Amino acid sequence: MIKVAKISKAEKSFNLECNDIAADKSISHRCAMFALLSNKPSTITNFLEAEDTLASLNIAKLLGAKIEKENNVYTITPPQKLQEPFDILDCGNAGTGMRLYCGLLSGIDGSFVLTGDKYLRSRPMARVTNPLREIGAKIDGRENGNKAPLHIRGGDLKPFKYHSQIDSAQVKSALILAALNSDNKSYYKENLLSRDHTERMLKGMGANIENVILDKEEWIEITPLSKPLEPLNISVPADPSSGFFFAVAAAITPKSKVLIKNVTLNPTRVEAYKILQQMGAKIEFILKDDKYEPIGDILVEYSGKLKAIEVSKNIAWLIDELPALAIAMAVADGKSIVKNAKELRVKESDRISSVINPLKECGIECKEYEDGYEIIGGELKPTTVDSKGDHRIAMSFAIAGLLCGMEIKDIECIDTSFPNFFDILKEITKVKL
């Protein structure tokens, strides 16, 4: 448990420059996996050294890759052929790791067992395992393949045309990776564009992945690999989802501002900042580079009391930031509403209940719905919050603690994505945490 003290009267505002925000988790996971699709060494600078991403890196090692590190640069040398591991493959707490490796390994000869911590083993996997089974993957697990541990007997896969009813980058990425090991072109469609790091990175490595029109609808066309991909040579940008906690801190603390440096400005990753901007925060996006990903800085400044907002669109672009956004809603003027966000129920925790129940204990009037919630802004009061092992719940209520003080249980989960979170928070509170 940790106690977060509210900002003292002497330090009731802050001006913070964040140049050490954790590297992007989603991109780091993909670097570890996609390097296996080349036959040459990949170099990754600024790889996120958090529990979940290091688990993906260790799985690559168990599959035969040679992993070397010098200073801040990892070199991943893939084997000539991915090997059958001598041990189970532990994904830690990472749904991204488990679901993407399902897609990658389904088309590789061998026997593979994927598992994770107690929280990951309770999360649904049928959204990935079912469509993979339909194209020939041999996958089994608890609840008929819906829960880990999962056993994969990799082999030949069939091409597919799959319209996903779940707008999820994890589902899309798993099917794209499987399609690369098929014997003909495959087609994937989602109703709303989810995070597109997989498409961007694989295309940058030479994969033939295109958007095409079929029957007047847009589909992703994936051509199987005819040769190994080019290696990665990438510096992982900072994670805008991690930076967003401090964006919220600046937006709710009078006379405060934060400059979040070297983050990806991918449109599918900065939607939460745009929502915060609509609520009244002053936000500027500063583009600096655009190779694998658009990269730049985000400046966030307090601009008066926030106003309530309704959020019902582009939920797939907001799914990781909604808990922190809920803290902004809790102190905004009026009633904020979140709809079409049922996906929150199957993240590291049930993030609808994990947000709403503690907010009620903080004295905030709010209601929970099956696919979202409503929050009537008020004055936060201190309480004790159980994070349920969910790093984003723990960090969101730590930010709330800047206004009222807060005790948070089960903070070890923060190490899965943002190991130096409390180091940065200490710069704001000026007290020992």
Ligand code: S3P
Second form
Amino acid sequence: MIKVAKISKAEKSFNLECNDIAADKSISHRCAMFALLSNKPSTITNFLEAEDTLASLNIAKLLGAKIEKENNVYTITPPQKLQEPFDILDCGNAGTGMRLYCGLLSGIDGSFVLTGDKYLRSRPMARVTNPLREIGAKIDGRENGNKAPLHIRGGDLKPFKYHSQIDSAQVKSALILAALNSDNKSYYKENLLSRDHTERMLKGMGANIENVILDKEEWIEITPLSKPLEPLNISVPADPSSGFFFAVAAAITPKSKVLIKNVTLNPTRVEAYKILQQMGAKIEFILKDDKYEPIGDILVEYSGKLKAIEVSKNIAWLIDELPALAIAMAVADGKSIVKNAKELRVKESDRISSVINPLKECGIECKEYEDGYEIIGGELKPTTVDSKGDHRIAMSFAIAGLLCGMEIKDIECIDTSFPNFFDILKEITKVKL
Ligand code: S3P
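Output block for the form predicted in complex with the ligand, input the form predicted alone:
Below is the entire complex, every chain and molecule, led by the chain shown above.
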């Protein structure tokens, strides 16, 4: 059944202290997988209990890990040797789950089938399956290995030197995980540093992953594992991409503010907040801790009507926040432009059309480019938005609803990353489901 949310307009300003933004999705996926690279139990506090990351945890279980939970702490005890699973491995809606497991399983002896929901089965996988095949991985799937279900026959992998033409943490992580199972040092290069949780966490577990200069260029050097890694002992911070919906809410609602607590302040993850700051919102980053990642609070405060902005650089650092940022652009003064963002077309939905079409229905003048869009700020009018099964589209237009009211169709997808989104939204306005 397709559930619909009716968002009523916020009647007044709000001052929200948010201690319960969903835990970081990227880091939670990696906790489930990287725990398998140790031979001792890992302890994970505040693991994201959302569909995407629970799917990764379930795959770890099918590979032989023992998963226990007490209070807010998961203990993941890896098997001595990863098992060939008795069943297919279902990644749900998660591109991160599927692409990283591809890299991890390519070097493990056994037969593995990775699949996912209808959206994930439509997304391109050649970006990981091709480079993995070049180093000896045996992977096949629909469209010659580009679409899931994918079948992996794990085995020996060759070391590599690979310069990726996409700035993608999923591609980088898949290749790093494969390199750990190879028999000599491998080298990976990307044009813009994509989110670096994989490098930070694996180094924290004792892996030898260094930045080195080769022919005057910076590469990541990965040394294969000679022994199991140390276990993880981590408290997952809040997800800045999830927090960003409420950052936009505060930035567009007069006299409002939100304090997003205990979030990762990793520079590859907070670029969208810096853009919102350049658009005129008052934003403060408060660093509190640094283990695996810098962690702290982000204070976002309304500071008058936002100004339009052009975004064309460091796109990988704000790719997930662009739908919510589009809502800020839709009410800003002037014409905003997003360029160099064609990756948006292959996310959980084609996020260029799934943002621009409903914005047009809200009465906003905007135009699609192949690699982005332009949005001329105006006054939002209520409409019915089809999320296209994409969690970030559903949440972005729910936030737009604070200004004008909105009906969002197909909201179940929000459970893939932020199951308590509506509980927090309810604190701002009345939400009827
Ligand atoms: C992610 C990387 C990004 C991001 C995704 C999570 C990760 O994807 O959009 O939501 O955890 O590595 P790409 O690597 O495709 O850019």
